[in-house]
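Read the single chain below, which is given as structure tokens and is the form predicted alone.
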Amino acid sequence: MRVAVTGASGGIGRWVVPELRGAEHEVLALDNRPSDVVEGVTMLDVADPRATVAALRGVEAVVHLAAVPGTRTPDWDAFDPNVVTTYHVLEAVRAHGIPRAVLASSIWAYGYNPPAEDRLPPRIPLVEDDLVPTVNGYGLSKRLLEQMGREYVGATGCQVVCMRYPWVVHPARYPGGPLGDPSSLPCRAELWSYVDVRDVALACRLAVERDGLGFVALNIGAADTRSALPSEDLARRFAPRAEVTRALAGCEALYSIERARTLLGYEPRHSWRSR
């Protein structure tokens, strides 16, 4: 298929554009800045509409990367450039009847996140449905994401695959042993999740192969935590409250992937225990 990867540049758009090529897709590279190691990038910026939609003509599907990140401090730079581009974006899906769609969501669009991090999820393993209010800026951009994606799947048909991801680790950025301290307010908060950049990419390629799916939404993480302790060791010292639903082997992922796994065939790669 020939696919547009907005934010072909960055720190996900540059591990997922030869992830594709290298499956034999044609990808169209967008980003409103050059790169050293992304070959044959376009220079777009998707703040400007009628630009997003001229470029993406005539593609068959694309990757939206391209974001603000999210920070632990309130961040007033995030909102609006995610939720404006992500419109400029299924716009273009809308005008030039494009197929599939990939959007980069995350997991903070569930709500335990900053300024409500010690707010822990009533259930563990947790699933894609569980969602609480949320007033994060980044969370917000990300949740309002999702219900766009969700709104132009009923309007025009199209496929929308949202991605929540966890924090993106780097290869080379792995320490020597595990991700953090367990008992720290961020890693509770976001039940010790994590997933690297090249699981990133598997999943971004997987679902622009797949159809069928209308709208969803998907945890993608890797299929351990990122602590050295075993998961039902983390729920019982660090989430007594929560419900464990389920019997947890080992040191699992606690943001389940179980429907990443059935919806797509994804199978994360890579873990900080091998690296």
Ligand SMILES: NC(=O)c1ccc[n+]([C@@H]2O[C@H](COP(=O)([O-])OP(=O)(O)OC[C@H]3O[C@@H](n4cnc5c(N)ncnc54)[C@H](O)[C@@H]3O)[C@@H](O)[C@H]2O)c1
Contents of the next structure:
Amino acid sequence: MRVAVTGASGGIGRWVVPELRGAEHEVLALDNRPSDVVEGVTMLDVADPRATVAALRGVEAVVHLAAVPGTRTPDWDAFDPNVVTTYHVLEAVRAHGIPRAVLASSIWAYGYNPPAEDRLPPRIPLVEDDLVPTVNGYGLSKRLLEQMGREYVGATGCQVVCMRYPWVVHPARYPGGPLGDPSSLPCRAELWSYVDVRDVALACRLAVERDGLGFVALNIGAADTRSALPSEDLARRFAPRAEVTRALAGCEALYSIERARTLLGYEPRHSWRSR
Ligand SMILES: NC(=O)c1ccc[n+]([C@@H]2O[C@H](COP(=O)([O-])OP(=O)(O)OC[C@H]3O[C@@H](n4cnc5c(N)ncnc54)[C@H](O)[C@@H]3O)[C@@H](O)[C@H]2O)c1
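So that was the form predicted alone. Now I'd like the form predicted in complex with the named molecule, please.
Now the full complex is given, and it begins with the chain already shown.
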């Protein structure tokens, strides 16, 4: 398949491009900055609508990773470009009848970030429908990305898979032990979730290769938590107000990846325990 990847020079893109090329897909790597890691990056500013529509002519799938990260509220720097660039990519999908798109969403779409004691996840494991209101610019940009994806699926019949990533960890950056203090507010707000960037790349490839999904938002995470403590202990000690909806096994992820397992056949291969 001929697959376009926006944000190909970025931290995730540099793993997605080789994952796709390794599966014999022909990849059009796009970014507004060159890369010393990814071969053959074509310069494109996805903030330019006409250039984006022209660049995506002839592709059979697009993985849209280009975005501006953000944490502040308000956040004009992240909200404005992220909403606009997603619109441009989806317009290219419509204009050329591209059958499949993968859009990078985030755990921030849930509304539990930035973390706050009075806004922690109410249920464990966290499933895709457990959204709460958010006014954070980056989180809103991801929620609108998902909503825009839904609109284009309804209007054009294309497939749009939105992937909610938690903290994406790179193999060289594992500290050699648990990832952070399990009692910290950020860990509790994100339910000790993380994902290895190689598993993000795997999920992107699986979504590109799948048909018939329509619109779907998926948690894409590791199979385990950031912590060495059993998940039952994490929930009891550090999330006592959350409703635990089923028995928890070992150190299983509390950020549920069951929907991705079922729909994509996604099974994460990496963990801080084995790196
Ligand atoms: N890294 C994480 O922990 C994490 C977590 C959740 C979601 N995400 C999402 O995953 C996606 C990829 O994240 P990343 O970590 O690779 O980010 P990154 O900042 O490392 O890479 C983003 C890439 O997009 C490019 N880009 C930005 N604006 C562009 C534009 N207008 N035109 C063309 N290229 C542009 C940048 O040059 C960069 O190479 C983003 O959508 C991000 O919001 C990342």
